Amino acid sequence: MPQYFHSVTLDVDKCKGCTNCIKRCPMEAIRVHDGKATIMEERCIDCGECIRCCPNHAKIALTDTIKKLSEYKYNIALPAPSFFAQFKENENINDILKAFLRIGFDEVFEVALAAEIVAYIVHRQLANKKLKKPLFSSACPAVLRLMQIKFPDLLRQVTHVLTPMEVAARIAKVEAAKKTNIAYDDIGAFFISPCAAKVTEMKQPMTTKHSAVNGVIGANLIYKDIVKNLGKGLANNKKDNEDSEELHKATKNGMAWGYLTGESKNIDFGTTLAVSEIHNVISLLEEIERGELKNVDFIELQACTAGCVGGPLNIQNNFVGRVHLRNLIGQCGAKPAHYAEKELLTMYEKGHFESTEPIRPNAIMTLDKDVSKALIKMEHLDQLTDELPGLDCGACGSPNCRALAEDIIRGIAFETDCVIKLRDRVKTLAEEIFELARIIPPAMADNSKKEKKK
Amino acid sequence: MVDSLQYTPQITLEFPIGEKDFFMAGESASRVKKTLQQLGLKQDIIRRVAIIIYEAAMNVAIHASHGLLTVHIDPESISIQTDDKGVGIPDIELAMREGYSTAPYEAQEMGFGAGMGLPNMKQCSDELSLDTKVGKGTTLKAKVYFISKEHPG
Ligand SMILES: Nc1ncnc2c1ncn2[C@@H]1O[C@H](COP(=O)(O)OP(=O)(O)OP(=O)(O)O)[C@@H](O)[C@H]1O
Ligand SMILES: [Mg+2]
C-alpha cells in the first residue's frame, strides 16, 4: 500500500485544470500543472470540498460497491443516520431497512445504534474523568485528519473512543459470528457512507490498529438500489417473511447523529457546542487554541455543512436532508433504548469500545527539519511572496501568491508560472531586443552613414 | 560554535493595529502561527507564542489608540514587540495582577476585561517587559526561547 490513501481523486479526463478547487481546499492541497488538478496526497484530509464545487464533476470520492459482497460468506449493512435523509418522509425507516436485504445483505445493523453506545461512553468520560476542556468529538474523521495538520496540540483532547461506524462493526460482526457460526473473519460489514473521509478512515484508521469495516459503500452508489426496492408490492418477498421481525432498534436519540447537534445532545453533557463547515472548524480550532472556550465540556466538530446530511456522497441537499431526517425521527416515537443501562455500563467500564491508538501529529508543513535551515528558506519565502503581485489569482495553479512562492522554494514551481510575472519578463526581453536591434555591428554603420549621406 | 561573521538567517513580521481594530490580533496570531509550523517549532512553543501576540496586539486594541505589533525570528528566539501611541499604563505592577482591568464596556460586552491577558504573557514567555509613558504609550516586549529554559508553562 502506499503512504497515503485517498478517497478523494482526480476523474483526469473531466478535469478542465479551472481553479475553482484550489481556491476552495482549506488545506491548499491542490494545484493545477499543465491543465490538470493534482492533490497532494500529504496535505489531503479527505473532507470532500473539491468534489462538492467542482463544476466539472472531476473530483471523484473512490469507494467499495455492492459487488464486494461476494467477497463474504455473510454480509451485514452498516447504514450511517445521513442515509435516512435521502428519503421522503412518507417513508418508512423500517421498509428502508428491509430494503437492504433484498439487495443482498443478510443483515442490517443500524450505525446510529452504535452512536447511541459512543454517546453513553463519551457521557460517563466527561461525567467520571477529570479531562481538558473541552474535549472534541471523534466522529469526523476530515477533522482529525486537520487537527493531525493543523492543530497538533489540540489532538490530546479529542475523546478516546472510537467512531459510531467501527462500534457497529464490531458488534455487528460479533453477534452475527455466534449466531450464525460463521467465522468473524468471513463476514463482511458495509458501512453505507454520506462522505469519502470514512473511506480512508477504515483503509488506515486513526484511533485503532485495524478497522473492523470490510468496505464503505457511498450513499450515492446504493440509493437507486435501495429505492426499487422499498416495500410496496415486493410483500410476497421470501426473505421478507423470514424477516419479518422489526428492523429498526435505534432510537431518536441515535438517529440524530446524522444532523448536527444530534451528537452533542445524545452526549447530554454540561455545555455543549456544535459547529459545521471546515472552514468554521478551522477558526473555531483557532479560538480554541489560544485558549478560549475552557468552560465548554464537549464540542462536536463536523466538516460538512450541517452535519453528516452534507456529506459530499449524499443525495439530497443538505437542509432538505435535515428536514426529512427530523421527520423520520418522529416515528421513533418515545421507544425505550435498545441497550439497558446496565449493558452500557458494562461496555463503558470495560473498555471496549475506547480508542486504542494515540493520534499522531502530522508535521507536513515544515519547509525544513533544521530551524536555521527553515528559516533560511522562509527568508527567500518571504522575498519571492514580496516579488509577487499578490493578486492571488490562481493562473499559476497554486491557490494564491505566498502558496506559489512555497511551491517555488519546495521546488514544484517556477517564478515565471505567474502570469503577471511572465508579462513582465516578456516586456522586458521585447525591450531588450528592441535595444539591440538598433545596436548595428561598426561594419554595417558605415555603410549605413554612407548611405545616408548619398 | 558560534561563527560572528556567519550569516544569521532572521526573518521580521509587522502588523499595524488601527484603533478597535479587533480582529488583527486573531489574525497576526494566526499567521506567526502558521510561520512557525513551516519553521518546525514545538507546539509547546508555538501556543505560547500564539497567546503571547493575540493578548498584546489586543491590549493595544483595547487600551491604547493604534500601533504595531513587530514578530521578530531568529534560530533561538522570538521576540514580540508592541509600540503604541495609547494612554500608557500608571502602574505597572497593578496592571500585571491578575484580574485588574480598566477595560471599557464595549470591550467587556465582547468577553474582555478579565484583567488576565498580561498575567497570562508573563507566564507563557521566557522574558516580559514594559516600557510606559502615561500619556504617551506603551512599549511591550517579550521573548520566547525555542530551547527552553525551564518554562513552567
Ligand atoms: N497597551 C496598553 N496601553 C494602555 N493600557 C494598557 C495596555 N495594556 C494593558 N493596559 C492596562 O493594563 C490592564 C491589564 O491588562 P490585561 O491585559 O492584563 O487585562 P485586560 O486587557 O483589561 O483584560 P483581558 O486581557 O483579560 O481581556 C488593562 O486593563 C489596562 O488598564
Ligand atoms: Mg488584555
Given for the second form:
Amino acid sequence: MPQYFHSVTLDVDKCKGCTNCIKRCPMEAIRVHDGKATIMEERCIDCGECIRCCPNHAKIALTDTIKKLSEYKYNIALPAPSFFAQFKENENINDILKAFLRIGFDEVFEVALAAEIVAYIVHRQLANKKLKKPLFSSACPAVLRLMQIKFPDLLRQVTHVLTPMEVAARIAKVEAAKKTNIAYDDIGAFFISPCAAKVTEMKQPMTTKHSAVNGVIGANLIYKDIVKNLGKGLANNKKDNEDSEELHKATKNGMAWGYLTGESKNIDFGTTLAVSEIHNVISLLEEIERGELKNVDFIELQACTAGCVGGPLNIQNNFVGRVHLRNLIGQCGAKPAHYAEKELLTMYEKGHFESTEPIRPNAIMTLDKDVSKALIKMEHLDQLTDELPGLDCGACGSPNCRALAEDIIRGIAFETDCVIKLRDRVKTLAEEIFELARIIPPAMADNSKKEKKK
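Condition change, the form predicted together with the partner chain to the form predicted alone:
Here we give the lone chain, stripped of any partners or molecules.
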C-alpha cells in the first residue's frame, strides 16, 4: 500500500459526529464511528468539501505559516490570482503585492504571470491534431487525483504542462539566484493558496519528480497580515526605490485564472468548456467516459465552486470574490504582456515547462489484489447491497448502503450498523425471547403437575 500525504486532517476534539461530511465527500472517504469521523486516506483527494461543510470546523488544512520563511536566506511570495479576490475593488493590486515585502518576503512573483505561459503552451498543444480531444486542464490537483482513482483511462488526455504554481516557482527562483548570487536551494518559494490540495501537490507532485515550491501558506492565514500592511512604507531592509516599483506585471488574461472560465478564455483555442464544483466534475467525466462530448477541444475543470475564488481557505464568499477580482482586473486596463511572443515560443519549443512524469492511475478501489478473490468479494458485495434497505440515510456512519456493504466486506463495519437491519434483528430477538419465556423447563413442569394433583 503506497504512503499517502494529505493536507486535510481531522480535529477529533471538535468533531461531533454529525455526518454532514460523509454526504458531501465525493470520494466516500469519510466514515463516522463511535461519534467521531475518520478519513480514509487512500480515498481522499483533498478537495476540501469536508472543510467547507463541517459546522464544527473539525476538518482543517495543514498549511505552512509565515514562520517557515526563517529557513531560507531569500523568500519569494507566489500569490494565486484568486488571492486578490479577497480585497475590495478600491484596493490596488500593486499595493497588495508590496504588502508581501512588508511582512518579510524579499520578492513577489505573480502566479497569474506563470498562468499566461501555461496558457500559451496549452494553446500550442491543442494545435497538435494527433492528440486525442478533449484535453483536460492540469491546473487543479484535486481533479487530477479524482481522475487517478475514478477515471484512470482519461489521464492520457491531460495537458502535458506543469501547473502555474510550479512554473512560477521555477522562474522566480532561477531569476532570484542570478540576481542575488544566493544558491538555488537557499531560496524559498511560497505559494499563497486558496485550497488544501496545493499542499499535497507540493509534497507529492504528480507531473514532476520534485516541486520547486518550498511551502504553501493558506490565504486565510496571511490575509490579516497583508491587510495590516496595505499602504505602509517598506521595511528598513528594503531598498528605497522598491517603494515606487511596479510589481504588478500580469495581464487581465492571467489574473482571470482566479475564477471559472478564466483559464479556457486565456487558452483561446477552438471549443472550450469550463466546469466547477467537484460533483459536477464527476458527472461530466462520467459523460466523457461514455463517449460523449467529442467535439470539445479543451475542458477546464475546477474542484471548487466558481473556480479558485471558491477555495475553502479563502476569506470572501466565492460570488463576492469573483466580483472583486473582476473589478480589480478592470482597473488594470489593457496592460501589455510581460513576455514577448518570441520568448513564449522558445519556452514551448524547448519544453521548459512540460510535465516530466506521467500521471499514473491510483487503483485503490479494488477489493482484493487476487482477481479471483476480488470477483468473489464483488459478488458478495452485490448480494449485501441488495439485502440492505437502500435508504442511503447515513445513520450507519457510511455515506450510502453500497459503501456500508463495501465496509462490511473490508471488515471495518458490521451488518447491524444499519439501523433498519438492527431493528429487524432486535425484533427477531424479542420474538425469540418471548417464545422462550412461554416454554416451561422440564423440572418446573413436573413440579407444576404434582401441585395440580394435590
